[in-house]
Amino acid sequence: MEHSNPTPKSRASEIPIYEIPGGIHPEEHKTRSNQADIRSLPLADELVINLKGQAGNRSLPVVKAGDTVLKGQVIAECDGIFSAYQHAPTSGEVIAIENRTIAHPSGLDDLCVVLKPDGKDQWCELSPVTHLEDMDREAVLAQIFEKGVVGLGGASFPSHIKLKQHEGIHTLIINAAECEPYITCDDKLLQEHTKDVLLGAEIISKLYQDIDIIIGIEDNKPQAIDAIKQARQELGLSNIKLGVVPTKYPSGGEKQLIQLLTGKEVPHGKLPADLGLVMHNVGTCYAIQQALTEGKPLVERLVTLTGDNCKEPGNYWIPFGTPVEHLIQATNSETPKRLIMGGPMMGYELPSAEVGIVKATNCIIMSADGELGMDQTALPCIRCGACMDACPASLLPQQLYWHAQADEFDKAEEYDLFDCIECGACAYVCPSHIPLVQHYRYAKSTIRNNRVEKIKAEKARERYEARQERLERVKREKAERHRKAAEARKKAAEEAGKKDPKKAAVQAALARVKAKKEAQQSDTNEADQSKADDNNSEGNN
């Protein structure tokens, strides 16, 4: 679907800008962290690298306790294509590979590599690409894969998978909108490392044929916009266009930014690639540039540290695995009322300050008491419809809430539950302070779990039916063997009886013993096979 009438261009926009439904204008809180230059902090005494710290399968450790590693060395390899390599964020000693509390709202433990830095921060041997123009597409994707690059906009989806499809792709969108309050890491990255980001976008564009590049950015980032224009001119990258969109949450959502910049809506159940579009975050572009031109794997990222209890707010290069409690101490901050990883709209409260930074961490909010309004009591729904007006996906949040609350998951799916991007706009405007997104997440996770259980049950049924069919077959074959053996004995006895009755009796006895042994052996084999089937069934379940 396309909108035929674009709105007037926003400040400095070089392409038409379209409208999106819904959206809100929460207080930004960005000036606290975007005034200072990008900085680094001292290394923590211990890094806790979560092996499930990105979307996809858990990485598999290739080191063991007691190993000495260098910065950038592979410490965990991918588990299949839908996974990512993990590299040592600094040099030091692996002191444990064990379960630790991870950055997840559940507070669950997961497997982590615990690294004790040696203070040298010594890199392993790096292999930067010297002739990028001579590399074929698969070689570039292999470099991105092996350097552990994932999407740094929040989803941390392995980048090589997103770049795999190339046929029919005509537009590359660089997401620099950064619409969520408090977060400013993309803004500062563009201000201070503009050329690196643009070169990363150029590397991505070389994977396609005749592709347009659009940088989508909100109009509340004038310094970044000016930096892009200047760097583009200096690098001679005239193929990069600026799409400056109005400041409105959630304009940085993938589907929403596509609609703003192109007027096209991604259909239900489809991906941007189905429209010939591919989108990457500015942090991902920077990581790809570093991976190829510098040979550096992804071992750190830019993180916004902010909140009322953060005494030195700003944007910092943080090695993965750095415990959040170290960030609190290193910025001389007060003990926060709550620790939020991500923004106030789509982030989540951390179960502990001991968890380590992961690839998806773009912001840590050290909130003071009452700062985020999370202590308000939920009241009954008054059916005001404000949530519907705010929804950028044109859904019916009220109906979704009722069906999720009543565990009516089929009906929730009928109302396009999985089109919800969980932006939190509905909950933000709700006068009853109902945590709507939590209900949607509950419904989604329950539906996914039910689907998995259904698949398991179907496989168990297939195994059971196959086992029953095999047992019946064995039973029929056994009966047939016994019948043939009896006929053979009878025939042999008749023939022997005519010649020697005594010899016939002996042969008949021997035949019975032989038949009994064969039957016992058959029963033993059948029991062993049944036991093996049962063990396999238990293992699969």
Given for the second form:
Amino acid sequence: MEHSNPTPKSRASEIPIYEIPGGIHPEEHKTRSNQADIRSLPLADELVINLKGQAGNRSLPVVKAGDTVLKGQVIAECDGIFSAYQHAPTSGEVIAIENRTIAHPSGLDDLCVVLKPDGKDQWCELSPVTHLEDMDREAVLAQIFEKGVVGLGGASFPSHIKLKQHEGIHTLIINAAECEPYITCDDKLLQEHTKDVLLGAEIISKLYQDIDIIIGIEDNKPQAIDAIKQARQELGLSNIKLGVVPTKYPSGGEKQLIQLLTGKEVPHGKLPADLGLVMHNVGTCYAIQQALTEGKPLVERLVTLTGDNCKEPGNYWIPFGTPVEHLIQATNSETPKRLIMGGPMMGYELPSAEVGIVKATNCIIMSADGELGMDQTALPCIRCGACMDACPASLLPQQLYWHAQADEFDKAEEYDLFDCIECGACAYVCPSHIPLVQHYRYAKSTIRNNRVEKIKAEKARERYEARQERLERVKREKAERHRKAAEARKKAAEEAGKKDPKKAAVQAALARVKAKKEAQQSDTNEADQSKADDNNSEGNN
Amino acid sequence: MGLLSSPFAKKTNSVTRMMLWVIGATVPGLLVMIYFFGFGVLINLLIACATALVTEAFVLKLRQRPIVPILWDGSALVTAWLLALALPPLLPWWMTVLGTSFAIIFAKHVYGGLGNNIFNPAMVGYVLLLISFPLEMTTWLPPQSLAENPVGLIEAVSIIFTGAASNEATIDMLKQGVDGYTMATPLDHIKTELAQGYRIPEAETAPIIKGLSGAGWQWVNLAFLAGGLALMFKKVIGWQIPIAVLLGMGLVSLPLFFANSDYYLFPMFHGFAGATMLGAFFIATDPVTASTTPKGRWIFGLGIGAITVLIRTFGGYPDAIAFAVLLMNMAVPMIDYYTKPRTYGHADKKHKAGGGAK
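Return the structure block for the form predicted together with the partner chain; the form predicted on its own was the one displayed.
To see the whole picture, the full complex is given below, headed by that same chain.
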């Protein structure tokens, strides 16, 4: 990888900041939601907790309809290691475990635990860790695992898996860049819970024998930067450094932030861990701190409620499963024109306002008419290259588009389609209003499907060939058996003929019967076997 | 496809806006041209624009495409506009019509319309006219200050549409300078003089040679430079291609000049003569037909600059922006293919086996 020269960009940064290519400066819209203090909203009448609320496998419910649960009680267990625990976000009664529309652009249903709060919001017994210093690595990871902590930056990757690898990790990067417009939850969390976040980061750092911590933050968050400096001094934490990066979308992308803070690129097909780096989000640090020192499982998160139609914009602690509809009503907001979960650059439009908040939900945008996603007709690409200048991965978006729309997927792959992080910078700048990312998503999913189809076809072909071979073999064996039987018959007849003609006739008859039986038996076996084989191949298809 | 997924935020820019900026930025140059060469320039412009819009609408109808939104993108207008600015001021009207309609139909729509054409339509139209009507296309009026008989609006209209001047003055008289010689462009003048055995210092004594390049022409180029810089600062065009074109001219003309200043022009003269600034800032930067990779933009621009000087110096034509642009247009697919930038996280192309080869 090339190391670009460090260019001191901001005086506030405590480490050298490197350049990243491309990037855009969309309107921030952050002041709307970062003025008010963090608040809470009244509980919803019903919480719809999506059991597929993390990356990996769907959690397995351990409660049934009619059960009463306390806040923080486990309601669903992990399905294998690549999954997460789910806890009751409040006390109340489980009224159903059924399929509901989940927070996904497709509008698909999935299994949800539906909880009716009793209004008491009563915690179950919590088991905070008393001697954190004495705990070994495994015990800390177990606690993080059992408290259902997943990455809160957006991907909801189970944290215990990410923290597992510890060989050769030398730096922990805390992602506080929050480069998406509108979203301010990490900023506010850093301002109001600074110490908890820093202590959470320290817990992670201890898992790797006190490695250095860099907090990567955009220079548009001066209050959070000051808060970090002050808290760091008060807590006497000397291993935390601030990496203040210029405000530019998408500086908060994992790969981009690594490049900004270290000048290194994560090699294609590798992970940050291969560079000795591990990155966690601000919210995740807070959740880990809460899980250990308070013993609190992850049952709520800070969510930015914003948009032109949101009448009380700000950051709120929202219990998981709270329907978005409730958030609209509780903030006296108008019915949004477009309802976006996440930011305007990488979020997705919700299929319905009934879906519940999940662990990945950092923002809900209740947009007004014309605020977001003006449906402009796409004009032809004029190859102006504005997209190329905006691409943080140094791709040629115009070429990717050209090949994707022509279904020339091999060419698109040649232009490194799969290195596209779908940040949307290209589509943002496109003067022809082409929804470029949409074309890339289409191309990527088609290529993935084709790969799966290819493997399937390959397997089917192998199966078919194996079957043909076996049928051949059986046929050969059968012919062989018939031949042998005939020979035996002939031999027996000959032998009998030598001794006694009468006995010989009987012998010959017996031999004929025997041969016939044998032949019949082998026929039936064969029939059975080919029938079983047919069933098998059907099942596989 | 409609908007189905992120991003939902959108920069407020559009192709139409870009095209209108391009047109707007040519206005200083246009005004200077009218000042020096009379109303013929403006009449050419109107004829070309009308032809382009009518042709575009007609072809869109034939191709069963939506007419209004595509007409509105402004690209046909820009083609006509740039072509008209390159035409001599008293060109017969039907030549302008022919060049413009050829540009729209054959250089643009035959390839599939906006975004799909390989060659710069305006330059295709220009070259068609230049090789079909070399005399008319190289006959420029003297700048008004040097003209014996300056051309007024009525004369310009009359000559363009009927081929005859309104008063007793003949066209040949209008084309004469104060010294009685037929006026050519400064580049043309130098070329003719050199062919007649004169040296450049002798050729430069003519009244038409003045200042940076020639009377009138230096101001035309300065005005297009100003408009071009505005486009650059408004980020309507990238800065790489115009700079590369001028650099390419310098890189070829400077060594020649130092080798023998009797036969080779000073780089500054090249820079401010003929269609240099119009070409560098407005024509070479046509997004559709230019290279679109970071390195490719430089190669594309340098090539245009170098070829222009080479043809002006050693070729048969006094100016060569159009030929240079078309030649480099032809090379764009190859340039783009071999100048793919290194993707994030990938090794250098050099180390990648078969990175460029196919």
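Heads up, when I say rigid core I mean the largest set of C-alphas that superpose within 1.5 Å between the two forms. Positions refer to the first chain, counted from 1. All values derive from a computational prediction rather than experimental measurement.
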Does the distance between the two CA positions of Q233 reach 2 Å or more between these two forms, the core being superposed?
-> no
Spell out whether the Cα of V452 moves at least 2 Å between these two forms when the two forms are superposed on their rigid core.
-> yes
Would you say E465 moves its Cα by 2 Å or more between these two forms, aligning on the core?
-> yes
